[in-house]
Structure formats: C-alpha cells, structure tokens
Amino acid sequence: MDFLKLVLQLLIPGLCLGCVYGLNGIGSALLYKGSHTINNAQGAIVGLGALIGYSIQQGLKIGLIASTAIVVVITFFIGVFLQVFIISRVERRSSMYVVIATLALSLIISSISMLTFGSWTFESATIIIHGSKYLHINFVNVDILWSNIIAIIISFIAMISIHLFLNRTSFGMAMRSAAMDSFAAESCGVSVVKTRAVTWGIMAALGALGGCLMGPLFGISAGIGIAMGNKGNTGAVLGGYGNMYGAIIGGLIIGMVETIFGYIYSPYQSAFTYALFLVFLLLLPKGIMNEKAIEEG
Amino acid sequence: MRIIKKLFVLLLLAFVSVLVACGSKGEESLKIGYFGNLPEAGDCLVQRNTIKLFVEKWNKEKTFGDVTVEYYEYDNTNNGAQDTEMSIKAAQKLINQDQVDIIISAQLSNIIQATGQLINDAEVIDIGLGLSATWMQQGWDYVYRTALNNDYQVPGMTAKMKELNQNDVALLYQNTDNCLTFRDTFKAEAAKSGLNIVADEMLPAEGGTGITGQVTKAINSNPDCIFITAMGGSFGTVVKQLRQSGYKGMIYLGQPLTTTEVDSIGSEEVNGVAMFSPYIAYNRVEDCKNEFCKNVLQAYFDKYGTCPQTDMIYKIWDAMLLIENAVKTAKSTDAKEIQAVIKTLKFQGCAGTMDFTRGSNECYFGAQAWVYTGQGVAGGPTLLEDWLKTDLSSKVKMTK
C-alpha cells in the first residue's frame, strides 16, 4: 500500500509537469515543422503569460480558469504580433536569423517582466472543489491537489483540440500543408503568411497556458518559464523534433523521469535526466516517433 | 573609407571620455560603486534605491563637509542572471575607469567570492551583502560584511530544534555556494546537538519546477521538522510544495521570506515557517515593532512610496551606515584610512550594535528566532518564543 501511495505521490505531479512540458513541446514542434527553426523566446513567453494571468486575477478578481482563458487569447495575439512584425521580416534572410532574433526577444521579454514584476514569486489563484484544494484518495490515504488534476485535464483538452484543429479544420489542414511544402501550399492558394502567424500564436498560447497551470503549484514569477521552455524543447527533440505527438510523449517522459530521479537520487537529478535524453538520441536519433520516417511517409 | 573615419572619430571620443573620467579623480569626492542586476525590480532595486537615497542625503546635508559623493553602477547580468564574468568586468570598470573608493557588491556570495580578490588587491573597500561564510574566510583586509554570516544562525537553530524535541530533520538544499556551505555547517552543528538527518535532498540551483521528487522524499522520511537552505526567492516555491504535499510540521528556513513569497505560499500554510535572522520583511511600515528598523522602512517609504518586500533593505542600510560612520571618523575618503578606522567602529544598526572591533570584518554575530503566524498581513511574523505560547502553534505538528 505504501508503494502505491508513493507511486501516486510521484505519478500525478510528474504527469502534470510532463503535460506542461508537452504543451511547450507542441509549440516547438509545430514551429519546427512549419519553418525549420526554433524559438528561444518560448520560456520568456511562458513567464510573461503567467504574469499576465496573475495581473488579470488581481485586477478583475477572477479565478484561475477564467484568467487562463483570457491569457490564452492575449498570448495568441502576442505570438501573432511577434511573427508578423519581427519574425517574418528576419526569416526572409535565414532561419539562423530567427534563432538569434528569438534569443533577443527572450532577453527583452525577460527584462521587461523583471522590471515590471521584479524577481518575486506571486500567489496564483488555485482550484478549490467542494471547499478543498485536495482530492482525498481513501484506500491509499493520499491527498492529490486538484490543481494537479485540473492541469492534466486541461492540458489533454488543449492537446486534443490542437489535434482536431490541425486535422479537422480547413485552416488546420492549410497549416499542415504549408508546413510540408510552403511553395506548393502557396500555389494552391494557402496563405503561408497567415499559417505561420497562427503557428506562432498557438505556440505562445500553449506556453502561456502551461505557465498559468503551474501557478497554483509553484507560484508565479518571471523566471518560471525558462526551465519549462527548455524542458519542453528537450521533450520535443526526444519525441522527434517536428512531431506534435512526439513532443507530448517526450514532455511526459521528461516530467516523469525528472520527478522520479529527484526522488531516487536528487544530486544527479539533472545529470540522469539529460543522460537518459542523450541515450535516447543515440539509440533513436529520429526521436520516439521516428519523425523522419513520418515526414517521408 | 568614410566608415573607417567615423570609427576613428568614435574611438577618439571614447578615449577622450576615459581620460576625462580618469582626470576627475583629483577632485574632492567620495566615489561609491555598485554592481548588480540593474533590470531587476527585486533585491537589487532595493539596494540601488537605498544607495541613491543615502547619496542624495549626504550631498544635501553635506555630511562629509565639502566632499561630494558620486555614485556609479553597472549591470552584472548575463541572460537575465547575475554572472561572475560580468561582475569581474564591472568591478574592473569601477576600479580602473571610475576609480571608486568603495564598492558595494550585490547579494550573491559566489559573485563576491569571484570579485573579492580583485577589489581587495586594488585596495578598494568592498562591502558584500551575501550570507555565505566562505568569502569571509579568504582573509581579505578590504572586504566587509554588514549582514549576518550564515554560520552564526546555525547553533541557535539546532539548539532550538533540540529544545522542541525535533530530533529527526529532513534537509533540502540548493546547489549553490551559499547553500552548500550552509548545509555543511548545519550538518556539523546537528551532529554536535545529537540531531539526525533523515533526508538530505538537493534542489536544482536554477529553482523552477523539478522539485516534486525531493519534496516527496523529505516528507516520506517522516521528519520532526524540515530545514531548507535556498537562494532568496526560491524558498516560497519549496515551502508551497511542502505544504501542498501535505506536510504539517515546522519548516526552518536559511533566511526570511519576502512578503510576496508569504503571499504566494498562502497565509494559513505559512504558519509554522521559522527562521533565525536579525530582522524580517514587512508589508506595512506600522507592522514593524523595532523602532530602528521602523524608521528605516519609513524613510524608504517616504522616498519611494512603497515598503521594501525583502529584508535586503536592512543589509544595504547597514552598509550605508558603515560608509557614513567610517568616512566621518576617518575624515578622509582614502580607502586605507577608512579601512584603518573600521576596525575601531561600534555603532547602532538595524540588528543592534554593529561591532567591527572583533577584527573579523563582520559586525553581527547572532540572530533572533522568528516564525510566520499565518495571521494578518505578510503572514504576521513574530518571535518564535511568543508564537509557541499561542494557539497558532497548536495548528502545527511540532514533532512527527
């Protein structure tokens, strides 16, 4: 019974972290698939989204779910804005310019967040159901935070929504076609400019969603997104860079492994986690989802 | 060709500017330098605001007679975090270009450790705001501390744990110079006091989200209490995780929480979080009971319209008091003369008497035991002894 309790104590938070890393990974995967570049500003956008969420909670006196919904919309447009006014202009030269530009954006967003909110950690609104923050599981006598459970549920809803959007809507299919071959898509009447802007919007919105969902668990600070963005990217590579489903699986693996190694032998938590990542890369260079094979198929 | 000409003119201008800056050393002035995280609106903002407050006051009141006080500051960050290489560059600029008399290093001990030798060799007074024991063990004659060395907190803390029958202690520490030395000192003192370390878990140095496994292990080790040493700003996340994971016992911290951290943990859950510190941060000036500290907070509030969210205000205030007393006593801005008089100084600071006469370049040697009550603003911090007499302590499991 103690073992089952331990499994639950580690599984749920690990799964929750993994889902949030997965959300970040999806954004990275979509971007890579669409424009073969990476976004170094993702972590900063996650932090910014979480801070905007905190400001909305304080200003409008609303709860976590409502504020998160508003943040998702706001950050979607921030992502679109960044793509239209900055990224689209530099990516004409080379994808390397995008990498550098996003690095610059990361520093700018982080600095503005720091100047505005400081390095403090703020209290986020939390999830309370039936007057309690916990779901008590009787047979193993363990309390699980509703915030963890809700974060997992919302993350999965977001993932399924993205899947449906990309596969069942005409714009989603346009995005996929633009990602596969932008010239061919454009010649068929797809606006690659629009699809890329929406890709950035989705990436920013998913990152900010993750940041907001982590708020009740870790508090909100400008720096909360940096590690989450990096781990989301790592998960995306693990899953097969450019593959959305691989990014989810990769994120879940990183979240679980990190939590388990933190329990087993904490001084080597990062070393073990990333060593495992390297082993995966060596054994499965195309990632878990064998991304190249999918692309070719 | 035109570009080369423009570059040449720019270089010439830069060279002349440097010469002018160097030439100004001959004037009667006291030059104070600072490096820290300039874009950050946290501890470093409190430091810079306080320095500016004092410089303005000194010049207005002519505290040092005809000597004008000048202030120079540089950012030491790289990718948003304070960085040793950038700090060394900043220290070099302050020493060679600005020719400052006194440098106030920011609050990170690894930064002070990295820049201390350079500043000491240049015979410039260096006041460090970090808490680690290590950099004061280098024997640097020009390096001083106006905050409490971590080592002086620990004996009182372990003695209190023993007194409360909290014999089994779980330890959570961050992988930084300050936290590692604090942990070593704690383990040594715990062994002397007969305490058992039942868990000893490392938290990621960068903070963040990867702490769930460590927190679960600390709780599952069934401790009487948990001791955390982490970088300022990281405590709140760890305490929050401990409480959210169902831990109801006492939590001891290596330093006080900021007022926003208390808010982020939540008032009920912060009840029973204790620390050994000379002072503590408050949300409102009127909550502070110590008259000296209250006046400090009021002066800051009057100038900037906000009460500092961190105990950093007291550390930097004491640093400025040290400069004021030393320069006034030495009647000189010469670092050697200032250094000579500091070892004779004994004056009132935020945590009582700042006594530099012991010759260790430190001034405080003891702390008070505080605890957050979870009541009122900023968790209603109070003295541990008072809290133990109230019903609030009964809401916390004092032993397992």
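Numbering follows the first chain given and starts at 1. In this text the structure is predicted, and so the values were computed from the model without any measurement. Think of the rigid core as the biggest set of C-alphas that the two forms share within 1.5 Å after superposition. First, how it differs from the form predicted on its own.
Relative to the superposed core, Leu284 undergoes a Cα shift of 2 Å or more between the two forms.
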Second form
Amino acid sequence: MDFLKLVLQLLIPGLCLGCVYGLNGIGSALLYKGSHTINNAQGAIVGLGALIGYSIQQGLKIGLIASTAIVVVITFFIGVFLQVFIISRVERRSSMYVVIATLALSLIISSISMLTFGSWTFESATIIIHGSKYLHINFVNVDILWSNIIAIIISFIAMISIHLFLNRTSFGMAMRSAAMDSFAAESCGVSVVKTRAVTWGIMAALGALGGCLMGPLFGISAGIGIAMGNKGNTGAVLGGYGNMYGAIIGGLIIGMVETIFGYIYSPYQSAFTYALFLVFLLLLPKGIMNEKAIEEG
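Now that you have shown the form predicted in complex with the partner chain, what about the form predicted on its own?
The text that comes after this line covers the one chain and nothing more.
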C-alpha cells in the first residue's frame, strides 16, 4: 500500500510536468518542421503568459481555467505579431539571424516582465472541487492536487486538438504541406506567410497554456518560463526534434525523470534531466521517433 501511495505521489506530478513540457515541445517541433529555425524566446513568452494570467485572475476575480483561456488567445496573437512584424523580416536574410533575433526577443520580453511584475513569486489560483484543493484517494490515503489532474486533462485535450487541427482541417493540412516543402506549397496556392504566423501563434499559446497550468504547482514569476522552455526543447530533442508526437513522448519522459530523481535527491534534479539530454544526443541523436535533430548539409 505504501508503494502504491508513493507511485501515485510521483506519477501525477510527473505526468503534469511532462504534459507541460510536451506542450512547449510541440510548439518547438512545429516551428522547426516548418522553418528549420529555433525560437529562443519561447521560455520568456511562457513566463509572460503566466504573469498575464495572474493579472487577469486578480483583476477580473476569475479562476484558473477561465484566465488561462483568455491568456491562450492573447498569447496566440502575440506570437502572430512577433512572426509577422519581426521574424518574417529577419528570416529573409538568414535562418541564423532568426536564432539571434529570438535570443534578443527573449531578453526584451524577460526584461519587460521583470520591470512590470518584479522578481516576486505570486501565488496562482488553484482549482477547488467540492470545497477542496485535493482529490483524496481513500484506499491509499493520498491527496492529489486537483490542479495537477486538471492540468493533465487540459494538456491532453490541447494535444489532441492540435492533432485534429493539423490532420482534419484544410488550414492544418496547408500548414503541414508548407512545412514539408514551402515552395511546392506556394505553387499550390498555400500562403506560407499565414501558415508560419499561425505556427508562431500556436507555439506561443501552447507555451503560455503550460505556464498557467504550472502556476498552482510552482507559483508564478518572471523566471518561471525559462526552465520550462529549456526543458520543453530538451523533451523535443529526446523525441526527435521536429516531430510533434516525439515532443510529447520526450516531454513526458523528462517530467517523470525530473520528478523521480527530484524525490531521490532534489538538489541535482535538473542535472539528472540535462544529463539524460546529453546521453540522447550522444547515443540517439535522431531521438525516439528517429527524426533529424539538426539539419545536415
């Protein structure tokens, strides 16, 4: 019974972390697949989205789910704005410039977040069901945060929604065709400019969604997104950089590894995670889904 209790105490938070990393990894995978560029600003966008969510909670006096829905819409348009007015102009010169530009954007967004909200960690709203923050499982006598359970459910809904959007809608299939061959897609009437703008919007929205869902677990601060963005990218590499489904698998692996090793010895929790990342780069560079992590040539 004690073993089952320990498993549940590690499994639920690990799945929650993994789902959030998977959301970030999906965005990174979609972007790389479509334009072979890396967004260094993703972590800063995650942090900004979480802080906007906290401000909406306080200003409108609404709960976590409602504020998160609003933030997802806001950050989608932030992502579209960044791509249309900054990234699209930079990538005409070189994809390497995009990497540098997104690094600059990361610093700018992080600085704006710090100046606006300070360095404090804010307490996010939690999900309360039947008057309690916890789901009590009687037969093992363990309490699980409802916020973690709902975060897992919402994350999987978001992942399934992205899958259906890409595979069952005309615009989603246009995004896939533009990702495979932008020149051929344009010759068939697909607007690559629009598909890349929407890709950036989805990436920003997924990151902010993850940041808001993690608020009840770690609190909300200007720096919350950096680690999440990095580990989302790490999960994407484990799964096979550029493969959306690999990013989900990689994110879940990272979340479980971090939770288990954090229980064993928390001071080196992140060290174990990045050590696993290096092992994959050395032994399995194409990731679990056998996807090219780096463009060769």
